[in-house]
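Taking the form predicted on its own, here's one chain by itself in structure tokens.
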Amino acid sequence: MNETFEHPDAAIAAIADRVLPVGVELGCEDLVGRVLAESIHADRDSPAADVSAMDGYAIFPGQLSQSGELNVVAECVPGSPPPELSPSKSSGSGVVRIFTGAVVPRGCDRVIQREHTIESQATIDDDAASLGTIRWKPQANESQPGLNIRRRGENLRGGDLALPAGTLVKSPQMASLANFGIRSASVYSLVRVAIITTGDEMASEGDGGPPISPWQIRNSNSLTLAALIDACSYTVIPTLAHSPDEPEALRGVIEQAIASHDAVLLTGGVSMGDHDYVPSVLKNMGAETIFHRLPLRPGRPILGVVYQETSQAPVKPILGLPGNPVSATMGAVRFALPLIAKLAGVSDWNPHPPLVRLEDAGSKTLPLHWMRAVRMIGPGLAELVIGQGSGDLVSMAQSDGFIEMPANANDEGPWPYFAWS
């Protein structure tokens, strides 16, 4: 297999569609930042009660139009059972103090916020019970039954679905989790990611060593690409690993990595030179090629394979990236971090990049999908960063990400927008 696709989502989809996410944690109990691999039920209604959303006063049908002084006969208090009132009062001229989050009485068909009333205190000379009185302001009367109460229920039922197998636990979910009294859930294992580069003239620079040759390069790739996948709570830290150009060290470093990880990233060697071994020798490992060089710029040369040891064994994906700084980060971004979310299990794991605007999109096309980094200006609101070609490090550390033009494409937008991170 290796199929044309004309659009980056295409080709992702296509290896996506063969892997499955990696195993099952049972009983985890640090949850932020892991992917649920059961669904959560909520244990009981939710609310649990009907409960008041406002401070003020639960009173009576017929109430309201009652006028003068009403007694106050009682409160109610967050985190206590709300009181009994006997007929007699709650037929009569009291009404019932409130504050937010406290169960409403039986009977009490609203809440009148306090800002609606006169208050007036108890004072020295009333009766030792006696909580004070009210008056209804005019826009009492415009409330209707059932104001300013959450109902029993209106959030969730008792035994409904809260959180589906997929979802990834940030702050709101944990919060929901509490809610529902979940300590400890099983969760997809964290994902395992190798980062291979390759190449000869990456130097290798130690403490009190000579400084590396003009026709050497720093190995930034391996860093950057780790950055990358370090910012996902679901994964481990990456392991980094280097290959000179040589087929039977290639050979060797990717079959290593391919026994101890759920993912493969290499960078370079995968284009049309005589030394860029890394398509052959996947080939020759029993890798099978989903698309090799995609209608992309930059990062056409891009690989995506899968391998499976047998058929019993996981498929694993393999992205071969171009070896220019840019290119290898921005095919990162586009194309590793959603295949990592669908290994992680995460249900939404294809992303919804948002859409942003150009403020000056040039006069340039061409006919493929465009990658080009961008400078956030403003809410929606983006301009480029014109850089020197893939390999300038320099201007991509002045963006912020980068667009995604398609092909033949120069107007302003909206594109999507694709954040570092």
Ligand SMILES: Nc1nc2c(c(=O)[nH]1)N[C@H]1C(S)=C(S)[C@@H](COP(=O)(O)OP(=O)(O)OC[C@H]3O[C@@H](n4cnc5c(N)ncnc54)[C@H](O)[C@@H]3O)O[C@H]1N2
Second form
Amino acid sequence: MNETFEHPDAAIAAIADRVLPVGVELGCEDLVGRVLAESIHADRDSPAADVSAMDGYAIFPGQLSQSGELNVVAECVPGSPPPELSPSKSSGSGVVRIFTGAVVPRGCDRVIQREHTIESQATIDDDAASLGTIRWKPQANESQPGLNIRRRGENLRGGDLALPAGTLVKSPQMASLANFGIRSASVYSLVRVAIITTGDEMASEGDGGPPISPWQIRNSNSLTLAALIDACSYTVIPTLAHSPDEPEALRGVIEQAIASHDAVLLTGGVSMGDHDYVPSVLKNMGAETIFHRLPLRPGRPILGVVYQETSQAPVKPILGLPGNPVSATMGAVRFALPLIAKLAGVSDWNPHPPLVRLEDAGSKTLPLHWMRAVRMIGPGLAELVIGQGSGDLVSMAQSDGFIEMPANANDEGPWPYFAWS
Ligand SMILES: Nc1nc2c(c(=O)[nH]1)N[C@H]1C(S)=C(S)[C@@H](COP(=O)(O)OP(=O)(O)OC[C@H]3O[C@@H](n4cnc5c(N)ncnc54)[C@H](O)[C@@H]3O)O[C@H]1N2
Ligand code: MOO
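Could I see the form predicted in complex with this ligand next, after the form predicted on its own?
Below: every chain and molecule of the assembly, starting with the one above.
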């Protein structure tokens, strides 16, 4: 019973170091939520040309010094090539009306937004081709060369790296993929997770079944963990199984799960009770224990093992989470989610959590990492929910997530904050 790792992140890393992404496949069309297994490079400059950032007037050097009326000699609209202006037009008193996103004509050195001009519409008496005239307002003269022009390639040069392999595609990354014409890409395969709950105390209610007795419980861990896994876009719907507290049956359920899944999460049966068979069954199967018990509350009895069926087979992580609902849920967020992200190929698989301050930490301290359910009550500010027991799933439902305080701390922090998904 050694508590080998002082910090949860070290324990997570010890398993993560042993596992690899589960596989690679071609992702077509719907890439959102998937993890890129290849790097994406720009197929052309971004932007692809010098474009206007404002609706206004593209001007040639020197035109700001003209105080009278200037003719509008051409229009630049998005989606069309810029007009080629003759030298007389460009050097004379003509300016070019331009709209946001349109390509800036060659030779123009800035765009003056239309609010900084006085515009006169062409009237019916004017030449049919007339686009009207403008005069400068004083603000126009405060402009510098380059104003309101997005230069070709200023975001990225064609051929350069846009998104590295290991990127989880969310909405902002979709913008890049769409912009660089990527409709399909190599992605990591979805992770298959099995959830096994254990215990003889689970009631089997349902059509015609006996009513639940006070010595029985309803299986909440199963659906809680499934909800957490479901919320990860890079997993398939998890498989749920249950085992009684009986070693042979438990071994059978675990073997079946591990054969067709990339990771297994167990709850219950990891502590010191006579009926806590999870550690011994896994050991007898040949799994390698990475940790059993960590300096953590709740969830101290947590078990982390890796299992490899043959020397050629992938290494699969198996977590034995304590059965108490709060311990199982916090343990799943803190330990299982990063490991699943690692299996899914996410390069930032255990990201730095945001920090929040605790309004009233109380005076109690613990010589271990203390995960405490909190509710967010202001920007970067949290308060403890009243019930903190590891079986108090009612209080947990009133929390937004939990903070993690290191050993012997009892101040306001700020502390790492893990939000529920
Ligand atoms: N002598 C010791 N006893 C205990 C220790 C210890 O160090 N020495 N650790 C305690 C701590 S801390 C925890 S946490 C629990 C963990 O125990 P197990 O993982 O073996 O879990 P069980 O005993 O099977 O169950 C604990 C608790 O959780 C309920 N449970 C179990 N499964 C579910 C489920 N699927 N849905 C809802 N609730 C579930 C179960 O009924 C128990 O009430 O051990 C302490 N004991
Ligand atoms: O650490 Mo256990 O999870 O308190 O109940």
